[in-house]
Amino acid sequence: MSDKIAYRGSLFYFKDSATIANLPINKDKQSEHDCQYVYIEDGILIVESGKIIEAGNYADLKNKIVDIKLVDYKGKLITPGFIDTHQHASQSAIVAAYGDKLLEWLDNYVFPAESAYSDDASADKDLNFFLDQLVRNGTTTAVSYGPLFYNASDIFFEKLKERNMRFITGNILMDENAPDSLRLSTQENYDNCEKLISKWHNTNRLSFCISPRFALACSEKMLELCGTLKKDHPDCYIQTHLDENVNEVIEVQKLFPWSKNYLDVYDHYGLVTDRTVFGHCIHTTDAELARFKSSGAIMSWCPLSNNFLGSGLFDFGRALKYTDRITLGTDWGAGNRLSMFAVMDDAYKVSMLNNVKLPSMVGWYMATFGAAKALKLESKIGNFAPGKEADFIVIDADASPYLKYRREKVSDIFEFLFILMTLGSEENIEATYIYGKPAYINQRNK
C-alpha cells in the first residue's frame, strides 16, 4: 500500500543554484531569469516513503492527488526544516545562566552542568527533552556537540536514530583546563571517539563530528589525535570553538606561542578542512578569514549568544568578502532560544549594528538551503527538489496576534519572511516533519 501523501499549503524553498551572491534582496531588484527561490501561494507537496515526489501549484497538481491522502494546511507556509549549526545538547539545564563572561560561563555554569551527564538516567531525561524542544522550534538537522561521557553519547545518537534525524554530532573532546568531573584522559577520549564512529557513523541519518570543545581545553595530543581520527574518516565533520571571546584569544595565544592565530592552531593539526564547522569567528584576522577562503571551512554564526554573553558583533559584511560559507546557529545554552527565527532576528539586528543590512532571503537561505549546501547535504535535504528527503516545517503566521495583523499590510514574499524572521516564534511553528512523518504537530487549537 502506498504511503503518499499530499500536504496543502503555501510553498517556499530554494532553488539548487541558489547562493548568497545571487539572491534577490527585495521584489523590485529581481527578473525571472535570476529568481532563486519558489514562492507558490496555494501550493501542493507530496511525499512517499520519506521524499519529496512533487512539489507545485494546486491548480496543476490536483489531479494526480485525487486518490491520495490530503493534509490541508492552505493559508499557512510549507517550507524545509531549519538547520542549526552550532548547538550543545548537554546544556539545557543552563540556559539564561546570568552574568559572567565566557571563560567563567563555563566554569560556573556548563562544566557542573554537563557533569551530571556521567548519571545514564539524568542523561536519558535531559535529551529527549532537548529534542522535544528542538523539533517544537522547527529545526529537523544540526550539527550539535554531545555530552563528553561514551554512555551518554550513544544514548543521544540512540534518541536520534529513534527520531530518523539527518543531524551530525559526536563526544565534546576536553582533556585539559576541565575539572575532575569531566577530565578524561587523551586515549579515554580518542577511544570513545573511534566506538562512536564505528556504531554510529553513516549510520541511518547520522553522521559523526569530532568535537574538540576548543584550543583551551585540548592539550597538543589531544589536538593530534583529532587530525588522527580525520585521516582515518575522513567523511567526518569536525566542530569546535573559534575567536570568540577576546580573552580566549590571548589565552589560546600563551598556550600556543608557535601559533600564528587562533586559526593556526587548528589549522597545524589539520582540522580545518572544508567539513569543519567553526563557531562564532567573531575576533578573527585578516589572515584568518584569507584561510576561510582557501579552505572551504564553515562559520557559524550564533549572535543570540553572542549576545548574551556579550562576546561582540560578528561582522558578516566583512566575511562575507572572504567565503560564503555562512551559517547560522543558536549556540543552544549560552543562547537562550532554540528558535532559528530568534537566530535569524538577532542577525539582523547585529547587522544593522555594524551598518550592514541583512536581507530576509539571505537570512532564511543561511538557515535553512545554504547550511545543507555548506555541509554538503544540498543531495539530500534543504529544498523541495523532488527526490530529497522530506524534512519540512508548516508556519502559522496567525497564531500570534501581532504577526496576524502585522501579516495584512504585507504584500511580498520578502517583507513575509522578514516579518516571519523578526516576529516569529515557536508560537507560530504548526508542524515539524521528519522524513515525512509528523514529529511535532502543535496542539494550540486541538
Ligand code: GUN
Contents of the next structure:
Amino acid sequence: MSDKIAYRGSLFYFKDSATIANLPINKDKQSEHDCQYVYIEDGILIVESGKIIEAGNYADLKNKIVDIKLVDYKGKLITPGFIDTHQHASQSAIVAAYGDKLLEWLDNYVFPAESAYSDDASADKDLNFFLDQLVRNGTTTAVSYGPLFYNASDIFFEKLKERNMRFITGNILMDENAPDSLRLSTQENYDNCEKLISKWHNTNRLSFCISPRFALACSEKMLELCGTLKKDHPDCYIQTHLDENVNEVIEVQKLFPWSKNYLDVYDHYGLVTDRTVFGHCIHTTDAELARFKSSGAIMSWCPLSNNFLGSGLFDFGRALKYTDRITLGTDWGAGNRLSMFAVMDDAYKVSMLNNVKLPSMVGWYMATFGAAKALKLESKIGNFAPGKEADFIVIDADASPYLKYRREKVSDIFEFLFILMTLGSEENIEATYIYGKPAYINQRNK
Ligand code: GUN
Ligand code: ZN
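Given the form predicted on its own above, I would also like to look at the protein as it appears in the form predicted in complex with this ligand.
What follows is the entire complex, opening with the chain shown before.
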C-alpha cells in the first residue's frame, strides 16, 4: 500500500545549482539568473517511501493530491532539516561549564565526562537524550564525535540506525595527553575503528568518520594509523580540530617541531582530504588556507563554541577568499546550544565583529544544502528535488511572540529568513521528519 503523503505549507530550499558564490544576497540582486532558491508561499511537498516525489505550488498540484493524505502546515515553513557538521555526542553532561578556555576545559570538564561512557547503561541513556534533543532542534544530519569506547560507539550507531538518520560519526581517538580513564592503546583505538567500519560503514544511512581528537591527543603512530584507515577505506570521512585556540597552536608546534604549521601535521599523515571536516579553523595562516583550497577540505565554523570558550573570531570573509567549503557546527559540548538557529545567529554577530555582513541566504545555505554539498551528500539530502531523501522540518515562526510580532513587518523571504536565523530557537520547530517519518512533533499545542 502506498504511504504517499502531501504536506501543505510554505516551502523554502536551495536549488541543486546553488553555490555560495551565486547566491542572491539581497532582493536588489535577485534575477532569473541568480535565483538559486525556491520559495513557494502556498506549497505542497509530496513524499513517498522516504523520498521526495514533488514540490510545487498548491494551486498547480491540488488535483494530483485528491486521493492522498494531506497534512496541513499552512502558514508554517517547510524546509530541509539542518546539517550540523561538528558536535560531540558524548558531552551533554558538561555543556555550560564555567570559566575555562580550551585546554583547561578539556582537562577539568570534558575528559571526566567522557570517561563515564565506559559504562554502557549510562552511555545508552545519555545518547538517547542527546538524539532526542537533536531532532527537537530540527537537525537531521550531523558529523559527530562518538564516544571513545567501542561499546558506547556501537550503541550510538545502533540508535542512529533505529532512528534511520543520515549520520557521519566514529569513535573519538586519543592515545596521548589524556587521563588513564580515557586513554586506549594505539592498537586498540585502531582495532575499534576497523570493527566499527566493518559493522556500520555504508549500512542504512550511516558513514564512518575517522576521528582523531586533535594532534595534541594523538601519538604520531595514531595519526599514521588514521592515514592507514583512510587508505584502506577511502570513502570514510575524517574529522578533527584545527587552529581553535592560541595555546593549542603553540603546543602543537612544540610537539611536532618538524611541521610547517598545524594543518601540515595532519597533512603529513594523509589526513587532509576532500572528505575531512576541520572544526574551528580560527587561527589559520595563509599557507593553511591555501591548502584548504588545493585539497578541498571542509571547514566547520562553530561560533557558539568559539564565543563560549573565548577561542577567537572566525574570519568568514578571509576564509571565503580561499574556499567555499565552509559549513556550520554547534560543537555541542563547548557550544552551548544544539540549535542551528543559534549557530547562524552567532555566525552573523561574529561576522559583524569582523566587518563582514553575513546574508541570510548564506547562513541558511551553510546550514542546509551547502553542508550537504561539502559532504558530497547533495544527491541524497539538503533540498527538495525529486528523489532526495525526505529529511525536513516544519518551522512555526508564530510559536514565539517576538517572531510573531516581528514577522508582520517583514517584506520578503530574505528578511524572513534573517529574523528566523537571529530570533528562532527550538520552540519554533513544529516537527522534524526523517526519511518521511515524524521523528519529533512539538507537543506545545497538542
Ligand atoms: N579540541 C580537542 N578536543 C576538543 C573538544 O572536545 N572540543 C573542542 N571544542 N575542541 C577540542
Ligand atoms: Zn569540537
